[in-house]
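What follows is a single chain, given as structure tokens, in the form predicted on its own.
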Amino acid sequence: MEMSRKAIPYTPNPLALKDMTIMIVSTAGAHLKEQDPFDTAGDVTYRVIPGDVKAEDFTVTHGAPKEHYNTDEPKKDINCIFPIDRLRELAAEGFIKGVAEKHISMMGYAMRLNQINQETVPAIAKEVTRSKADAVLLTAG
């Protein structure tokens, strides 16, 4: 996969939403409490979140100044940045086929953009490609 700097890549999907399994990819700094927190000085790593995760198992670590991204509310309800329960509700109601077996989370506000573009994003793209997801829901903090 080649990254374009001139245009947003567009890949048409012939499936209806009701026939799609959805994966969350987030830059909001959400991770499981048992996982290593993100380095708030600038972290280019990502965390794999299992699909059967419970909302109460999350926390948020993010390096953005609090006036730009206050993590207090996401820590109370992770669904405002990582809508795992909402996806499950949509699946239960038949609006989507299902929720992916894994999701990806990283922390935005990391300034090593070359490393992110050359290492992190391709690694995440491989995770997405290897998953059984039909579409990705992108979220930010």
Given for the second form:
Amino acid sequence: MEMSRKAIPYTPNPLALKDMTIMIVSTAGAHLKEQDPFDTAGDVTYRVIPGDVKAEDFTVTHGAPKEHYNTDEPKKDINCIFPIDRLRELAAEGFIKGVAEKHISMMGYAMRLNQINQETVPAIAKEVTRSKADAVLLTAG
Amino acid sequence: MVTVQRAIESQGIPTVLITLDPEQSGLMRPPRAIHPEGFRFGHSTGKPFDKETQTAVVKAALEQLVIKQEPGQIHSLQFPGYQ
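Output the form predicted together with the partner chain next; the form predicted on its own has already been displayed.
Starting with the chain above, the whole complex follows.
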């Protein structure tokens, strides 16, 4: 999946928002309290977040210096970086059609870039294409 | 993050990124992106429990999906509710 930076992959979207199911993919280090935390020294793994998760089931593990990214804030309200409740409300009011049955989370600032680019990123792209999501909202912390 | 975005997009799924680091993200040329101006890291959509700003940011990001545009731009937007 090597691509030139000049060529920007761009998929035209024919759907209206009210007909779209949206998935979240985030590198802000969100995960469920019951899932293994990310390795703050560098982590190439990702977590699959079930669609029916509650906001209070989340915590955040991230290796960035605290003065750069203070994870205390999203730990209070995960919607700061992983806006699951906001998407549900938008679905309930008909702004979008629905929220995906699963979401994906990883930790940025991960150091082992070759392995991430060659293994993690293609695996995430495959998870997304296998899902019924019409589009993906990405957050980075 | 833009690497992940580009990989998903190249599989035929439209994406939109909320970035708080437009310089870094810009180097990687994201397909679609917004930058909420002045937001601190950890506040991609706003502060904890600021439902109004969070909703406004998420809506603004999603609206990029239905705007015809040149890929590679990062739209800087202001959300006055965020101090």
